[in-house]
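We begin with a single chain expressed as structure tokens, specifically the form predicted alone.
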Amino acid sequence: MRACLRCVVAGPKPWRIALRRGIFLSIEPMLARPIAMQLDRSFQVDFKHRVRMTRDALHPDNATLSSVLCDSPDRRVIAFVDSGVHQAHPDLGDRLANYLGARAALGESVPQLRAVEIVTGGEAAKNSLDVCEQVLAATDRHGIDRKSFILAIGGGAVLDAVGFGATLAHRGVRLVRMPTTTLAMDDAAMGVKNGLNQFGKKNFVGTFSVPWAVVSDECFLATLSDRHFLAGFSEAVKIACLKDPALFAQIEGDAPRIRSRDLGAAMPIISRSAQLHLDHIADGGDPFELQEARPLDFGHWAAHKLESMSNYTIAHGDAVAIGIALDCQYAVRAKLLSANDQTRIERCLKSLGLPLHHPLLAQTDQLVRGLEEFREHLGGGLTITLLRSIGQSVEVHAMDRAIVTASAQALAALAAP
């Protein structure tokens, strides 16, 4: 080896490399030779996004859940249950075991339930790797293969955290989401994203992965607090403002019934919101966000920043409501949106019991940094979705800092005692 190195460094022709047995290979022709092969291929992968909405999903006579789990008697399933859901439904694990046993007795090829594990609930589920690592360890311990199932039962944060672990194990175990909150049912569970919060930034760590199925059971809504029940309707208002003026009018008219937790009024709106979110993912042309626009994130750049600024004490649904109010204030000042539409939107949010302001909005320097964080998350170029009218959106690629500041200060003043 030393002789070869000396030959290369000290030889009369350093572009010749001495090889064993006196064979010489000139690299000069190699440097001049054009690229011999260049392969570029575009391809598509077909996914099926199965969404089911039902009532009393674990009743033995209800085939909704078993229909998406049926595959082979050799499959296995682990359920990960949000700690808050477990507290409200302590018999949930037993009910799930009894359900699968009853469906198997009917001759269905349901998977074997190997374990029911309780995981941290709420936004805390996304603030560390603990839930993800719990999923990975259980997947290994119970021999869950790629075509077996992980069943995530909980709010949007738990679906995100458990889903993140499921996408890492074996490069992807089949994930079935069972959302238990309004926000998870009408928005979060429909997405093809999983994520954790890191470095003080919302969803900094994450993956794209289409769930095997989503099964929403409206019975879970009965045990939510009023705050968590109502917070999810900010996402319904958001999607209605972007895509469906008739839905917005329906929410306006039914807001008092929704606020009183009348499921006869609430469930059609939750279902329509879920459908609109799913339609955008399936038909919008960019489910994995390869482009820079995120049209469904109206109100979200500020919402994400407010959540992190509050150390996640502001619930996501509440933060989205405030973010919508802020972006509407901005759009009116930028002469994009009419004051009449702004008033309708703010009145609708208020009628639902959702907040329009928070004292943290006064910290405008820190808030505006959320725009840069959002730009990084998008992939380099800033694209913010604003409204021209209810049902018509517009994308802008810059936000006037002075107008953002004035809008935030106007809302912050409303929060002053």
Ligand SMILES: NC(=O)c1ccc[n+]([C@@H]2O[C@H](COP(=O)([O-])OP(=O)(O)OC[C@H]3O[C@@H](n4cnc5c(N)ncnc54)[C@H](O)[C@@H]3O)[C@@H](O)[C@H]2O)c1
The other form holds:
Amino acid sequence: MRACLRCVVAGPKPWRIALRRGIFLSIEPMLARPIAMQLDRSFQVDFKHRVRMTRDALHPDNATLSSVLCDSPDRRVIAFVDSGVHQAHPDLGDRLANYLGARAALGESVPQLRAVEIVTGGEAAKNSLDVCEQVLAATDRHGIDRKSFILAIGGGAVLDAVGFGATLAHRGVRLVRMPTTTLAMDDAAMGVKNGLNQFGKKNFVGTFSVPWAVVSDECFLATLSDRHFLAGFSEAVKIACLKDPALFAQIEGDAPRIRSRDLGAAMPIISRSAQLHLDHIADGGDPFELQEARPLDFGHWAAHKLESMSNYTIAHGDAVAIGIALDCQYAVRAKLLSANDQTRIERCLKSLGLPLHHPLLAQTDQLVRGLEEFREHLGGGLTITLLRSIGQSVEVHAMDRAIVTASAQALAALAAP
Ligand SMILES: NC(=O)c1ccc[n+]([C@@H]2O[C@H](COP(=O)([O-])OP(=O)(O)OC[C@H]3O[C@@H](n4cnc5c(N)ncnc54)[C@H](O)[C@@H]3O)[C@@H](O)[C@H]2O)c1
Ligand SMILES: [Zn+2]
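Having seen the form predicted alone, please provide the structure of the form predicted together with the named molecule.
Let us now look at the entire complex, which starts with that chain.
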């Protein structure tokens, strides 16, 4: 310290002045003056997360969607439709206009539909600011005010990208999400956040924001590709492993029916998973992730890294299945999880047609950088959720690189023909 002060006194003039100022600014108030004012206030804000599940939401007799839009008269709405959904349902904009017209004719004060815009679907929606800018421009052009609505219809990526725009315009326009994939219905639409990928990092950009409402319509699932239909069940397996052994057993038993796209088996699992995600947000005590742990991100540290390593060619749901398999292999080696539970989880993922391995897992150097990126995203110390058993999780604060490598190698051996 003394040496440092001597340098200040003896240093060249500009430095001397600057450093002296620095010293006086930092030390003098502490020593001599009390804080003139300090106001620390805590306050709570109540949020309402409205979730509805239905069939044929745009049938004129179905009041589910209109009931969440009929808040008061003179509102407006713009719909943003995922390009993949638009391709499979080209008449969606007309059906929405007819629907709102029919509900208005019944005397409901539905908002005025100002526009239906198509936005890039899939992860590409999150890889640039284009969708967000489209949302902002349309919000301005159509005079959408803070109490009007942005209706996002699409997969989880479009919900994230449109949701990000909606949270920026006027510091937050009411967002109604209509999820159209299994993953968006059983997980993404429940989230109170959005995200874009930047700097090669998943969800680097984004905000926390509670949607006005979520309206799921299972009819959308009919046009989803097999790959994306099945991918969503990795999030159901994840939440079952964390919180609900009975749900896990149900998924295990119904996996062959889900694989053949039997909605009688799939929908109860999607609904239960959605409910568990919502319950965690509402009752888990940390909806905006202020703490270090993020239990719903079991299997996600590796999943997010694999997605960016693959330049987002691996679907999120597939990456989560691989991430879960990796973390279960790890947990057995770390003597946390029984081999029996791990085998059940792997078999369940496999019988759902989900992948357990990807060649990029072999790039351990790059993969384990995902741990630091995960920590950085959450802040504070590294906290990874692993399993102690199906239904019981445990937090660890370090991951052994050699065990990660051995776990990845074990998955590679399983995947070998
Ligand atoms: N905000 C959150 O809390 C949260 C939570 C979980 C996941 N996510 C995000 O969700 C994204 C993954 O979402 P996803 O699995 O829904 O994939 P996705 O949004 O990438 O959609 C998959 C593909 O299906 C197409 N599609 C969507 N609905 C369709 C339909 N009904 N018929 C035909 N095609 C359709 C899309 O155009 C796209 O090509 C990831 O970016 C993930 O990070 C967000
Ligand atoms: Zn996820």
